[in-house]
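Read the single chain below, which is given as structure tokens and is the form predicted alone.
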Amino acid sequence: MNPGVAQPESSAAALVQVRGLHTRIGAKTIFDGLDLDVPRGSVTAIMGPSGTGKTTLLRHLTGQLRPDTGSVRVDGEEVTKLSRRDLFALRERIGFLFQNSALLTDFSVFENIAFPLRQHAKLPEELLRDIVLTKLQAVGLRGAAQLMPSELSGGMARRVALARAIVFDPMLILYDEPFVGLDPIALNQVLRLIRTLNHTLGITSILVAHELAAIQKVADRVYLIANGKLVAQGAPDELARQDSPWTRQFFGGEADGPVPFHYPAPDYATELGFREAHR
């Protein structure tokens, strides 16, 4: 065990398991042997500073992505190893909402939560038209249903996002910055059904997020992850108060601590040929 670095908190529990996760993308080294466990029916959140790879582990879940080495276990599944034609159905049961939404322009709201079934389930137009304002209904735009994007606020159009997640009634949905750009009303809207469809689905819910005060109103436990590592673990009021550098610098915003301010570079008086001109 690696001294300052935190450990899962193992649970047979888990619907996803990570062990060991080495990923390099070029030169850069994003993950080294990361594990961690997220249990089924949580909310968890995925925290730390930009660049550290939180979207690159939501890519490793959905098998996008491939790690160098180690595990990636999703419903007992080991996506490394997967066939193409098991992992597109394990992603049929893992909603996405985007940060944007994703939403697609020409097609009315009706029609973004439609897609995935026209393109993944021959329904007849009966029952498809029955889910899809059923999960209108969810999120409270059945009344929208006829809107074009253009006509949406930031904040409905990621309610109509989350409909078309949950189409098919995943397991699991992974959320990369579901918060960015919305007003506090929006903002508080989009929290409340986050743990509402967690509770009333039975769903699982991974987020990927920065912001600690929205956070700490809907994660039961929040997974901080600097350099390749799971650095702090914890509720989201705990890991607040932790005073660990880690926490010290995330949370409270500071410039200097374990994670640098510079990106590594070679000596900048060498690079700069200060010591060749005075030599």
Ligand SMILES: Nc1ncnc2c1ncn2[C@@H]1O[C@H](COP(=O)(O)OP(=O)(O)O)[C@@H](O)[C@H]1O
Second form
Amino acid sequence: MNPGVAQPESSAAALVQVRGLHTRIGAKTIFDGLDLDVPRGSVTAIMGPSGTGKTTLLRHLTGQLRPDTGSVRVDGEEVTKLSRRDLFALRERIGFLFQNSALLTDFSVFENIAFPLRQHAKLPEELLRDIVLTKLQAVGLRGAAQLMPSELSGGMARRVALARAIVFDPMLILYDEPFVGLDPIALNQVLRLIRTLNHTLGITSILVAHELAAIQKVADRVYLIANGKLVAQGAPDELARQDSPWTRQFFGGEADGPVPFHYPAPDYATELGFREAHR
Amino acid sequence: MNANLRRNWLLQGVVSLGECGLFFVAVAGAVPKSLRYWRELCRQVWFVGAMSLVIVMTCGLFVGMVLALQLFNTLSIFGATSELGTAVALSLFRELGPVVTALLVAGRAGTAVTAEIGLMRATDQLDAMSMMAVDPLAYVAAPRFLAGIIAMPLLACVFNAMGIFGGHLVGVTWLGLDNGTFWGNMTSTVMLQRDILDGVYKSIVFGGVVSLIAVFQGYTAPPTSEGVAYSTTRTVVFSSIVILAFDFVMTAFMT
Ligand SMILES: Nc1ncnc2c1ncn2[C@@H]1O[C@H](COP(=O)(O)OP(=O)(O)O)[C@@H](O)[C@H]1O
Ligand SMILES: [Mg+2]
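What about the form predicted in complex with the named molecule, after the form predicted alone?
Expanding to the full complex; the earlier chain stays at the top.
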């Protein structure tokens, strides 16, 4: 266990509670005893180097992937032990914003948002239309209802995906790198939506992101994950001031540190032929 | 190629075959649930059918024409050109109709299905569906699998009809055989049970095989552009091999 890191205090208010998470994919250890709490109604940011397992963590929370050992509780339910039916019921209460929006290419914007409703609720067409238009209005794209996904810009697609994610009024939204590839204007629009959804509807949010400035504007708490473990946590500005190798590299923008600049390689001088290789 | 690599390659083949078998069980298990999405099934049947119709009709015409030309030469050696209609029809119904149609559908619709599903995987659409509590096996895989089974025999019938038309064009219109003999001998010799239905059974099996391979390749395609491209190629290669192999086995059992 990393000595500098306080363990998250257990609380009944936690909507998501992860304990002792261990996961291996192939030969690679992704999580090696991860503990994490997400309080109800909060915006929690998760940061970490690429390939650390942030997406994998989100997939654990929704039961798309089961960990080897450890407990994942969402709203009091042990996700790792749920049956397929209960899992699907739980997923209806969780919105998931995929890294690349994942809109269904065959359907218009309107039908994309109507899709989960049509699958799970037998609503009169009139009511369905009202719900879809309300969600589109919330993300500012009511006028784009008839466009096809291929006609949308990256920021618009992200917002449509967000409208789809909130169509069942979820208790929890998981955002997987929602700002990647967005211009500053689109980034601020998405940021504003995340904040609005959290403040006005009280939706708990988990946000995987790298954009420090954006995180400081919206997150209540940041977890920094590396090498399968929690290496730092705290409020965003608190964390930025913390003085550990991880936070220095992550928030101080140092190229070298715990995450090495150099990909593992044999000794440089040896490879150039200046020195005999050790036998 | 060293022995180790070859064994690996063989092992890989066996592993994929096993995976494909398990995938078949999973898709078959999802079929009852997929009947809820009958609209999607209709759309896919229309898709496979409409996409392959032009190529199937064109090829059927030419295959029938060349068949008549070749068989006319052979039959005239024995002075049996009056049986040209029968020979063309039997070749088409029993063999060429199901096989060539299946090869064409694999190349036209099979690749499209693989690429489509591969891209859906690569852009997280399949994961998004299961996050919306919709089983992609039931919504995406099963309708496309069933669509192949339904569309293939229909397309083979179109192919056969065009082929007979082409044979008639060459035999009667061009080479001057008697129209009545052409049709009369054909209809009196070709049997519904033995000749036509056997061909239909073949088509149904080929339809299932082609669409299973296409869906499986798309489903398991690595989520990259090379991965999807490579999987579409494999759909054609594997489908062709399996179609011809199954054709031999089924013919052996039917005759
Ligand atoms: N389906 C998979 N097959 C093999 N390796 C995977 C798979 N999913 C994730 N990984 C591996 O797990 C690690 C964590 O992936 P991911 O959770 O996507 O990282 P992040 O989102 O933090 O960038 C990566 O090294 C990746 O190679
Ligand atoms: Mg990721």
